[in-house]
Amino acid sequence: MFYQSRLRSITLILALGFLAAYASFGSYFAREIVIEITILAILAISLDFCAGFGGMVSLCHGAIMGISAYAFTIMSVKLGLPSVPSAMIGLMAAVVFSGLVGWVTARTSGIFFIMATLAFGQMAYTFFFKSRWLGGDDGMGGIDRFDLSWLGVDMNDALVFALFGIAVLLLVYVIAAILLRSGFGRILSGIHSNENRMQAVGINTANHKAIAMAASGLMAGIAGILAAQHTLYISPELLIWTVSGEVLLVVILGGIGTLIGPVVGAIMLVMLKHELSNYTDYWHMIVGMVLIFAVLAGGRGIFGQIEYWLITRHPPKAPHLPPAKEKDLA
């Protein structure tokens, strides 16, 4: 079951504060890095929601993000709708697709679930790759960012857009935390722990899995809208399975089943990638070594392992109870 501990709250504040400071005092390139981190972190949170707490390890979250981005672009560029209604339709497309994937794959588990989601993702990738109306492998451009000029906000400013991305990341984290703390989230954790037992008490686990995938798809769709707004261009590369693989790597690196771990993992991966690439072309090897170390250290990820060390060294104290009186024992 998910709980928002003090350590997780502090880590979230520090992570968002670091991103805001890095964007505010850094160069234009630093702001681009922050936006990249926020998009990856949002997508990783969406995957951790269904994989870390529902046991549904998906390899189609890149496709869900891409479908949202394409639906948004079709509505805004091809059909000329305003950005906000187009974004709502893009999110709806992500929810419908992910809910369909969840409904079809809900009765599978383990490697079979992973392969089924991979198949759905590749089908979506092939569709957009072959569609000439949508640009095929050339992709689509001409995307506009949200018009917030009525608030005096210029979304075309790199710093403003980076801070907007951080705010969206915080919003997605809060939504995921609220859902996981709800009755639905507790049922989802129960399904992950023992699905047969949950079925024995009358829970329709297949429906809950499908709903969890749809909720996860909503968050992945937000990442897709943000990605389209960032580059003002989309292509089938958003949907390829390696995007989903990278997101899964981020979740494992940060700590699966912690919700804040994906944020930590996204910051570490993107910062390592951009900083190490300045010194060596073999930065993939160093990132791979960090991942191997995180797995061998206990399989809890970086944040998960730190949290485990702190809990084992400083276990929570049992509440002090007053001594029982004789009349209480009678």
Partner chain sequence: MDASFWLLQFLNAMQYSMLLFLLSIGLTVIFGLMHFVNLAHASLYMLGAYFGISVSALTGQFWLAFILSPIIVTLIGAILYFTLIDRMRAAGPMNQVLVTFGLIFVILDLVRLGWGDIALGLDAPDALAHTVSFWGISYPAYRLFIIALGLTIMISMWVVLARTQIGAMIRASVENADMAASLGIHVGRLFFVVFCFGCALAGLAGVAAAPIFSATTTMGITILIPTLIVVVIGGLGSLEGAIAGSLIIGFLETFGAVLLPSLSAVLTYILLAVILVLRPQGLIPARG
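Please read these numbers as outputs of a predicted model, since none were measured by experiment. Throughout, rigid core stands for the largest set of C-alpha atoms superposing within 1.5 Å between the two forms. Numbering follows the first chain given and starts at 1. Compared with the form predicted in complex with its partner chain:
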Second form
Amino acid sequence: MFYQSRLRSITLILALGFLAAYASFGSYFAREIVIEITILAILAISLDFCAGFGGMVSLCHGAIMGISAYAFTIMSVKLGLPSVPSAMIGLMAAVVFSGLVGWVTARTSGIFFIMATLAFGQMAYTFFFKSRWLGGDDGMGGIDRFDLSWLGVDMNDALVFALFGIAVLLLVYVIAAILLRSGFGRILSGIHSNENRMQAVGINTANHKAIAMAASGLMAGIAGILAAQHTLYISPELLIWTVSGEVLLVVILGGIGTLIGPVVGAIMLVMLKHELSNYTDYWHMIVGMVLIFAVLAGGRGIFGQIEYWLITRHPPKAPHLPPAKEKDLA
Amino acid sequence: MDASFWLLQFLNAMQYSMLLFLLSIGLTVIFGLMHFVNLAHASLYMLGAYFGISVSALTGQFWLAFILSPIIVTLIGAILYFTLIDRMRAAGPMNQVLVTFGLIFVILDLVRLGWGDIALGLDAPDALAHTVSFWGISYPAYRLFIIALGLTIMISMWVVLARTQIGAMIRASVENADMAASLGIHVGRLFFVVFCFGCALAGLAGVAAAPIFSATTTMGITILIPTLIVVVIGGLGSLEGAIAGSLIIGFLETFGAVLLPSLSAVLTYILLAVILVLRPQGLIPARG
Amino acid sequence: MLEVKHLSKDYGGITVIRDLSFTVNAGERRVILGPNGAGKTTLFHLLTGVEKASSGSITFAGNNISKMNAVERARVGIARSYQKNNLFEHLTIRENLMLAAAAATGKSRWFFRDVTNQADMKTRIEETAEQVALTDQLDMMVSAVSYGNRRQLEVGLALATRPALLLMDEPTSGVGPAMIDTFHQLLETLPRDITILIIEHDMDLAFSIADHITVLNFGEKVFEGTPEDTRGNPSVRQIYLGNGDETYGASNDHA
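Having seen the form predicted alone, could you give me the form predicted in complex with its partner chain?
Every chain and every other molecule in the complex is listed next, the one we just looked at coming first.
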């Protein structure tokens, strides 16, 4: 069950502060890295929302992000709509797709849920990959960023865009935290803990899980709009299942079921990747080993493990330790 | 589209189905027995191809590579079993997916380190390097060999599972491992043997595929998804399911590509989605 | 309050409940007795809608609920506690009760409002905790409390939904004599606006709280009457009490 503890608030402020400082005082390249981190962090929050709190380990979050990016680009580039309504339609597409996936898969669990989401994600990937009208595997370009000139800033400036990304990340974190603290979010945690009992006290758990997937899709959709505006170009690569796998890796690395852990994980992974790629062409191997180690070490992740240490040393009035091992997934 | 066209497509579909079968049978039996989801199974397939190419290059003997490569892959599988797989067995599907996802990355980069990023080819052995003409078509002998190999393994596995003592032990353990253990079956040893056998088949599929597709660093990830789909469609843990699933996917993808090119790419995924919704246990589920 | 007519359930030819009819009045405490395999737990599955009856009807508070699913029946006020603990294991007792209370008050559709600090929720959680004598353990994790406390919480989860009809499946299953006393008190202090059906193997407890007793054997009703009549009935003694030992004690009935 989610609590915005003081430790989590401090970590959030430190993480966002670090990103803002890194973007402000760093080079153009550092600003690009910050954008990349914010996109991955938003996607990871979105996945933690459904996997860490709802037990739905999705392998189609890359696809949800991609669908939003494609819908946004179709509207703005192909049909010439202004960028804000296009973005709204992009988000709607993501919500509809993830809600549908959630509704269809609501009665499956464990490995079947993972496989089903993998299949739906790959279906979307293949669709865009084969679609000539949408550029096939070449993708589409010609995307414009939001026009914020009325605020006196130019979004094509890397620093402005990086700070915009950080603001959006904060917004998504707040949305997720509010949803998880609400009656809806509490009951989602209850379903994760014991779906059968939740039905016995009168909750239609299948509908509840589908709505949770749709909400998660909204957040993944936001990442998609940001991704499209970041590179100004989209391709089916966004939707491929290994992207979803990497997001899951970020969630595990930071700490599943902690909400702030995924932000920490995204910072670590992107930094690690860029540092490693300076030295070696084989950074995938190191990332893979880190992932294996993270799971073997108990699966709490970096933030999760630190939080666990602090809580077991100074137990608060209402302990809310994330479970060490997953449950209800088998 | 005359008869020879259909025959050609039929043989292509059979050959693809057999490769899928060799991969999926190991994956499905390992899942059925140990409840372990090994995403890195397809990486072993890739290793099979690369080791086959190296052994063949070093010795000039295709058939030696054909035998040695699965053995090397099995040894690697055994190492993985003792370092990772065995201790992840009780950890739940998500952790298994994560650890083996990590393994895919590690093996991928190890292959790039060892063999580089360029696609490597392997020549079919001289005895099979020609084409065979029959019923108005000519077809590479090596591909016919793959079909024959797959069918032979399929039939012998069916016989082993249905008729022999070890087959009975495996089936009993798939149905209920605790019960099997109480009947005196050494379940741990059985798991290990079956896991190694699954690895050997993956290695064999890799070296067998190398002359047709040539070895690339993406070959593992590319075949992983269809293999998983075969396993889920057929029913996790079921031999008959793996046979049915590989034939369905092999034929659907091959004929879909020629008959409905615009739809073919998503046909498989639509089928999987429909089956997961209507019959999540798969077409021919393992009992238990 | 609850009217069961000609209820039957069979699983592929094996009849577990056969032509069962009985009526429970509002506020009544009805004890269901019967040996292992008599169909008691199956009856609860049919009443809560977890399983569908093969034939017959169930009327609750004047409405035919036979066609309703489990979730709908929970919403009209039927709650149940389980013979085997079925709790939210990794949460605190307060969170457990909060989940049941939030579910029953329609707060699953509160997307933006926090429920944990709502005044009505707090009152309900504390009231329920008092009813099941868990006030002192409210902030402990379920995994950290005793088995007896978990049995209390098992009933508490059902009570937190403020049911009109409460089905209790062997609340004292597996607990010691001291805890049986706790349950005795708990049952006696529950308000009479809750109608209770209870499967209970502890004879002293069953006979002292029951207004009426229904005895099942092989899925059929063999007797129904007051505790005194039940005690004196020879056929009940024969099939259920058998050796005349009235303190049959707790068992692990999975009927």
